[in-house]
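For reference, the chain that follows is the form predicted on its own, supplied as structure tokens.
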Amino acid sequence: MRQTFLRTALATVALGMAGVLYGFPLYWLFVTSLKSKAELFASSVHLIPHNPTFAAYTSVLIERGFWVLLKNSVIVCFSTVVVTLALGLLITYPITRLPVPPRLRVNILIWALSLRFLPPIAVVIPYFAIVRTLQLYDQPIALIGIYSLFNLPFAIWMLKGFLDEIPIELEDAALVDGASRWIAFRRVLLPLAAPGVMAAGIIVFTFAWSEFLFALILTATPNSQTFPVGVQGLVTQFEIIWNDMAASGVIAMALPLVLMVIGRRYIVAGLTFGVIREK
């Protein structure tokens, strides 16, 4: 009993310390965004702002016009999720539900992995040349295409795991009852795979939301730039605008966190899908 109590106490202390180490930077980011410039550069440090103000958020979204960049990020990321999941289901459905040769299945999965073998910095210049040739430079569609391409391997492998766990007999029963392949997919398979699809979509959205390199290289004007590109512009040659950067950081974290909270049961169900198997 005593050993169990000590283990529980040590685990609680360790988790508490990990929570503080993880949560304090986020708290400090939020507190910094609420400080005025005078308080920000004061000689003493305060954990709680004396005169909280939302001036930094107004400065970022209205005066600097970052609401346009925020809108661009939302459009690009949601479009990336739609395209990635559509292509991912289009590829994973045949290799998991149809009698394709095993060699073809393995080659498709290896091809998907090969798309992520090289780091983005190694392929950004070729992609830049392709985008310029296609006259898509400074266009959101270029970012949507590249983001979808880079997130497709993750979607393929994640969706494959989900679809493999759904008994194929359910679709066979629908086909026997007269349903077409499309109807069986839409009304039988897709609802059962919804937790996995939602989990994959939220994670793909998060990856696309935080991408910076391609957005920096392939865009030039606020009409197509994403929010991370605007944030780096707050580091100037002469100063770093700390409270505006903190406000931008809070805004950048807000949407992914909201999606994680709203879809947390889908993420948990999706990431644990198929963990318990019958023997």
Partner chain sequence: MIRSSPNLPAPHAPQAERAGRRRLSRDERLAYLLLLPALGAVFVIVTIPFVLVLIQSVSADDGTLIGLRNYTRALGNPLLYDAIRATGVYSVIVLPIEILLGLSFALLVHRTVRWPGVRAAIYVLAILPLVVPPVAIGVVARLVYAPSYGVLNVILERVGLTHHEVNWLGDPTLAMLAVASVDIWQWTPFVYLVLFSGLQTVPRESVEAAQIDGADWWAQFRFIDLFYLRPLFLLIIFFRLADVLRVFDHVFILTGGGPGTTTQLLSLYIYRVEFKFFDSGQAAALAVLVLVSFSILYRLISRALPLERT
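From a predicted model like this one, the values you see are computed outputs, not experimental measurements. Take the two forms, find the largest set of C-alpha atoms that superpose within 1.5 Å, and that set is the rigid core. Positions refer to the first chain, counted from 1. Compared with the form predicted together with the partner chain:
- The Cα position of Gln237 differs by 2 Å or more between the two forms after fitting on the rigid core.
Now that you have shown the form predicted on its own, what about the form predicted together with the partner chain?
If you are looking for partners or other molecules, they are not here, because only the chain is given.
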């Protein structure tokens, strides 16, 4: 009895501390984004804003023109999702549904896993030269290409997991009834796999949304710069405007957090290549 009480107390204290360590920095980010310029220059730092205002958000999105970067981010991430899922299905459909030698199947999976270990910085150096030669520098398509490549391993492992779970007999029944493979894929498999494909799409979108190194190197102007590059610009400039910087941080976080609500059951599966599955 006494031990249970002690344990509960320990758990409460530990979780409470974790809550503060996670909650307070995020609170500080949000609160700073609500401050006015005048309040930032006040002699003492206010932990609670005195006159909350959304001025920093309009300053970032409109006066600094970051809405263009936001638009670029959405275009790049959405295209990345489409390309990655298409490639992922092209690869996982045969290895889960068609008679492929087991060795080939295993090699594809292992190879996809090894891409996960590939350090982006080592790849971006030759990729930068290629992009410049092809005159794709500062074009969204350069980002879409490399994002799709780097997200493909996740997509392959996740889609493979989802497709493996769908009984092959359902398609066989459709095939016996005279449906073509394409019809069986579109009318039987795809609807059943839709939640998994959606989840993989959400995860790829979130990863692409967060990506910074490639975007920093392969873009130069608002023609193709993504939002994280804009955020970086606010941080590394000579005099930091705290409220603008905080507002840009909040905006960068907002979309992944919303998507996370939809895809929460699959995030851990995605991060561990489907080893950990939530029921």
